[in-house]
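Take a look at this single chain in structure tokens; it is the form predicted alone.
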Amino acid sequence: MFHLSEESFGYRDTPVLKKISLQIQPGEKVALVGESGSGKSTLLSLLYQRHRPDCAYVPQEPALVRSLSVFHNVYMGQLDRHNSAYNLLNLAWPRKKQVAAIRTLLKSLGLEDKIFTRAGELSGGQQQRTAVCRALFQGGPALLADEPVSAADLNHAEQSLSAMTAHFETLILAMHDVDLALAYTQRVIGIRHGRVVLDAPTQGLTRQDLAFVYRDAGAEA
């Protein structure tokens, strides 16, 4: 479903990624792991872009319109399904179909109370579990998503990424927190200064044996 083969990529003159080659199949559960820095974000920007129609995206920042409430927000998933004169009788008065769809993912996520709430007036946790709703609303075979739960407590967190991996065949996630990472995916990906450090299943793995990939990330180019 997606494939690199010894690509680099940067911006400007500053090299990010460096010869990476990857091949992710269909069904498959991808962690990607590393420092901040690493390229993880750029990694998964670049597998957006060049399979945009077929994921669902969670940027690292939310990206919501914070005068708009959560139900619009998340209904934003789905803009694309319908004619402009739908969308716009949904912004002014809701339709009752859309309310329940959205209730219901809402509730998985611990947000069923926050529908009609201002994305403005939600905590940094909040903000993150309504993208993330708003991903699952949009749907698709998969769903790519740069550090979806780097603001959630550890009850919250578990609750999205089991909303995550329940809705999408294929995910691939950028995560910081590596225990959570060998909890919910099959398999994880390590970059470290530009480059793939490691490619394995996460059965058997441990937090100790991942440590390598943290070593001397000062040194990132």
Second form
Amino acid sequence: MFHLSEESFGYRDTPVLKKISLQIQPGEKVALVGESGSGKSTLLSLLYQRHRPDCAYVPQEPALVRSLSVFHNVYMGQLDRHNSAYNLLNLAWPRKKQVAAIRTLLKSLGLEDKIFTRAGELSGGQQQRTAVCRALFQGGPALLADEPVSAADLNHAEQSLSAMTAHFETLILAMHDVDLALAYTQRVIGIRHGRVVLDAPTQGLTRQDLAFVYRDAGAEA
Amino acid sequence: MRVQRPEYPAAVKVSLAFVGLALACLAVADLSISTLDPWTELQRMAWGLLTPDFLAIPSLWDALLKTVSFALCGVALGASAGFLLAQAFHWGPVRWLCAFVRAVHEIFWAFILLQIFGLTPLTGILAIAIPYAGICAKVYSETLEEAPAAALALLPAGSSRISAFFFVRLPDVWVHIKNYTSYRFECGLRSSAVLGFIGLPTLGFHLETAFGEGLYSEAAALLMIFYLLIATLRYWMRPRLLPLYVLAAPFLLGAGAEMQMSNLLRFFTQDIIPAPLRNADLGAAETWQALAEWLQYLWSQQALPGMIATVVLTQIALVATGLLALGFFPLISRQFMGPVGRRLGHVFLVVLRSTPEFILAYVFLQLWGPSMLPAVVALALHNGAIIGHLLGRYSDQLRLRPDASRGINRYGYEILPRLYGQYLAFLFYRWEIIMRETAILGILGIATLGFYIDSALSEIRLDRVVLLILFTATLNIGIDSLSRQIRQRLRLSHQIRET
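Return one more block: the form predicted together with its partner chain, after the form predicted alone shown previously.
Entire complex below, previous chain first.
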């Protein structure tokens, strides 16, 4: 489903990804691990740009419209499924059917009581869950999520990750928290300085096996 | 022994250059007082101001309602058109059209519209709506660019543009658009009042009559009502009531917008055609010879002297505005004043801000006779108060260390250096507005472009009127782009609303 061979990518003169080759099949649940600045986000957004019509995306910054309610922010995931008139009607007077559907999703993330709160008034963790919920509502075959639980406590993080794995057949998660990454995925790709330095099944991997991905940057030279 | 001094920053050098230019302009400007006894007249005015007579004007309420109605209709129409134009603002021709319509002052639009629609409500409404559409389009489109780009990039691939607009682009910037529009409405009230000076039945009309007849108590009452109207704006201009107001306003203005096609046709096919070309043999060499002479005359006798006078007056007024603003802002600033002082400072600045330059200039002209002096004082007071107000608010946000100096030392060492960039940005934004206004003040008898336009109008030479207005607009657009370049060169912030 996702396929990269020897691809390099960078901003201006700074290369971020160096000759990356990747092959991800439908149905795989993959964790991208690596230090911040290693190129995980760039890799995810590159994949998103290439496969936008099939992918839902949870960016690192929740990218919400602050003056709209959680309900409307989540509804945006399906703006393409309805005509503009229906969308505008739902903007002014939320439709019962949509409210019910979104309420169910919010419930699974523990955010039900915030459904009509303006996104700008939420805490960082709540905003992040709203962004996750928008992606769940959008649906589709694959989800790309960039640190989707970085601001959540363990309980909420597990709720979010279970919901994401349940809703999407294919999943690529950029994660900081190694233990969570190992618990919800079947394959780990380690990125360091823009290169793939590890690509292995999760089964049997331990924290220690991943330590070298995070090893001090100076060691490589 | 030579003492080493730090080099002045670019912002200071630019300021000094502008001051130098203004001094050079002062040398050629006519600033004489030509009235025989200005002081007696001033005393009478002051007395009038102290004894306002609210009962002397039977049509006061009517004038008030009409002033508000013109502003409402004009701004509602202008802002709506501006909102639509903002959607296509990235397209060159729309941008140029907007730059042109806003470079022409409301009163000049009224001059043109009077020829087509006569002295009808439509003339007043469109005179406000047309330039405001251009201004709003620019500001709205700049505002919409601040919409959250990240959320826009995340929408599902097939979302329609309309849905994307209302869900993502509009919501977060809506409050800015609302604030700017209500600020525009306040400007609209001033424009509407001033349109009375050219015959529309608003406050300006009664003001001119009262001043003309020396009835200063009546004039004072009219002005005070006007201040009250603006000061209480936030109490009666509620978003919920707005639809009601907009629906009611056209009825309050009455009928009479009967548009005559023949007028429209005559205006475009006869009136504005340069005189030498009208009913002339276009094949004959003499026709074109005559046109060249006509243009030569218009350029050398009217357009050029008018433009020079406009620029001279603008440069003096700009620097005078800047100096006054520096003196005004401490009056409302927490850094310098206690609560009582600030309250008084606010009243003082609100009165100056709310009085249109045109009315101030008209008053000073009655006192001192026609020269550049009344215009400079009027422009500097009004604009100085606006910039002083903005600077005062800005200075309140500055955090100083607890042991910072006080008084004049605080002004010179702590505050002024911190807000100087902002100050210059405000002034450069104001530059073009001062020039628009300067051209208009010609109507009062000062030899700027407006003077020649007004003369041509009273001789019913509309071909000259239109050409001179085009020159005025070009000059304005030129200043606007020069100001933008200077702001970019000095890296002054480019997002300032409400100036």
